[in-house]
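Heads up, the chain below is alone and in the form predicted alone; it's given as structure tokens.
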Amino acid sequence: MYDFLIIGVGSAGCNIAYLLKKAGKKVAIIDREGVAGGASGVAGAFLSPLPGKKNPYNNLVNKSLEYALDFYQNLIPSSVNKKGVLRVPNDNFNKDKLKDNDIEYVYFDDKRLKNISKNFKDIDGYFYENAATIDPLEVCKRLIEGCDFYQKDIKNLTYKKDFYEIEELKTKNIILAQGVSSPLVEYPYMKISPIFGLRIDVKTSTNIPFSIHKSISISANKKDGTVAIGATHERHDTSLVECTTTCEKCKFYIDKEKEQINTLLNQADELIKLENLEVVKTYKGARATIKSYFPVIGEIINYKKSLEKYPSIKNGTKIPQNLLEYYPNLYTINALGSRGFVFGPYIAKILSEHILNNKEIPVEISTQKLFYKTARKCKL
């Protein structure tokens, strides 16, 4: 029996079993492709700022990377490399909006640039120190480290009386971590999204000596000696897609894995000079967002029994929450999208306070907000 049975082992999932299990309590996690199997696995792992004008998400994206920053360097620190990042204008940052943001930054025209390194094209940018990557494997193993770990592919859940129990496994709690696979309880309030990536980790004898951003993300160079390049590239609607399992085996994805590759070496080649380069790896994963990209965390409402219960919801009657209805004792943390690595911690932090101290969550990032939005729509 345990206290917490955690469904999905990528950076939500890793990041609240690491909370549960120092706060004393019995974890156990289930993935069915492995630890970081998904898209965490094959993230870029990029911590960096969201510049702009504040506002509630990039406040909060702000906020979740200041409080990562100093939990990886703590849990495990050679696992980060802390350099920082070059954001270079483009359509969605121009110059304007990267200029006039409350973030510290550091102006780098394009002949600083070049005294930095020859290697370095004609470009300039915004240097901002509080940026680093990690390696997302190495951080996940970390983070689990005494939970019982299980590779399973659970498709239904049990519910007995006080307790939940798939196949010889007992839980009192269940939180679903799941991304972008198909929920185990009906939720239709979460509209969830898979946005499709590819990273390529390459070698090359270039001294890249921090992050750049564009439309791509290339890090600086790992202790290993590789340097990461990676963007997402599709987007598709979840009415017409249901992903089961990572983008290699999914049937819905569509292969332009040589096409993709060459888009990213090509724009990398418009940011800096990769002398002698040679790809040796390549990622796919879709990552799990929503429409307003906030990342959600709470208890699980039963959209179905709770408009039954009080159909003026639809209507826009604001029933206070404890009296909605709720799956017993089942949780999600779910959406971080492309920020999976920024936000796991401080969002683990927040699901973990509301658990074991009834702390309330932000209504940004609360299910509630959700279930209220889409009821009060009257379309399902």
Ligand SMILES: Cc1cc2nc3c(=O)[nH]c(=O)nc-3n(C[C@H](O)[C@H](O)[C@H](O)COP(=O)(O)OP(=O)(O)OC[C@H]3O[C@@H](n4cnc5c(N)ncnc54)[C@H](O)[C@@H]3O)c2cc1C
Contents of the next structure:
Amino acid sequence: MYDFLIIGVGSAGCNIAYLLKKAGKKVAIIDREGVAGGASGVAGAFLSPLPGKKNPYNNLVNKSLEYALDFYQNLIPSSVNKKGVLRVPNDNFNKDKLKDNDIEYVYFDDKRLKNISKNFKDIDGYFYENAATIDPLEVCKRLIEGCDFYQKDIKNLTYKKDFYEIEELKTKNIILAQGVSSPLVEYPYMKISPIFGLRIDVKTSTNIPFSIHKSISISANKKDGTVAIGATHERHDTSLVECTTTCEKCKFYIDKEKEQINTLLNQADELIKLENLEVVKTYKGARATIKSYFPVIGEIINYKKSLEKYPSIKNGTKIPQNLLEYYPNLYTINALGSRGFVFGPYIAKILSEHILNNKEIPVEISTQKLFYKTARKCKL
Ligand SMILES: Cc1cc2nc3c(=O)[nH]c(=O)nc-3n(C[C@H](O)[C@H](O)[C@H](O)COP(=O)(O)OP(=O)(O)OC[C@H]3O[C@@H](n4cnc5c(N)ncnc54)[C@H](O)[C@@H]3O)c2cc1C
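Moving on from the form predicted alone, please list the structure of the form predicted in complex with the ligand.
Let us now look at the entire complex, which starts with that chain.
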């Protein structure tokens, strides 16, 4: 009998597993693909700030980033390559947006960049010191040390009185950390849409002093000498692709691979000349996002039963969240989008404090916010 069973062993599942285990709980984790077999094993993994005027979203990103950098440096310093990031203005982030924020930066003009490396193209940008890359697989493995791991493809959940039964396993609580995969219970108010992406590792004789980001990111040279370049962003009709497998095995990528690698290499070439370039590895994955781009954590509300009980929610009646109908002892941590390793440690901390000490979850990342929004718009 476990206290917690976590389904999905990516950044979300590993971070919450780590904290619950640390709090003395008996924790098991399950994944059909192994550790970091989904989007998490694919990530660059760049940890960069989000500049711009303060708003709730970049506030969460930057708070999470600060927390994550400290957390990874304490937990597994060998995995952190903290060299900073140069942000080069583009259509989404013009110079005003890059300058006008609370994050400290240094402006590098093209001459200064060329003094650092003759390989820089004619670019300028804003350098943010508080940025790093990590090794996602190493981090995930470290986070789940001491948890029991089962490689299984879970098809459904059975709840019997006070516990869940999954084949030979019993548990009091379940946390779904499934990324883009079809959820094991229905909570249609949390509509996950996948954003597919491809990234590469290359070998190059060029020395890259820090990460460079425009529309794509190039990492500083990693310890093994390779450089990460990523990633492409592509939505496609989810009805055509059922996310029950990894992107490596997904038909969607078969014809696209060459084209996407070329896109990355061309965009990288606009920033810095990479000499003696060789692509050594390709990674493909799908980011789980919702419309607002916020991650989501908390108890899973039973949408249908809650609306049957309180149909007036649809007309805007305010029913307190504790009166809604919930699936018993069932939580989610998902929709980490393009920043799974930035958000992971911080939102897992919030979720663990909620589960263990009943601390409130900020409304913008709560399941309740999505529930009320969907119900009031009578969307489903
Ligand atoms: C190309 C690319 C580049 C990226 N780069 C970065 C980056 O630089 N920095 C950054 O912070 N983030 C980056 N991300 C985003 C980051 O990878 C994700 O946000 C993060 O990995 C999501 O973690 P997760 O645990 O929610 O999902 P996942 O890592 O996808 O984990 C979900 C797991 O659940 C398992 N699962 C689901 N259902 C079941 C079931 N029924 N039974 C058993 N197992 C199940 C899956 O097999 C999967 O392993 C990138 C993503 C992509 C695709």
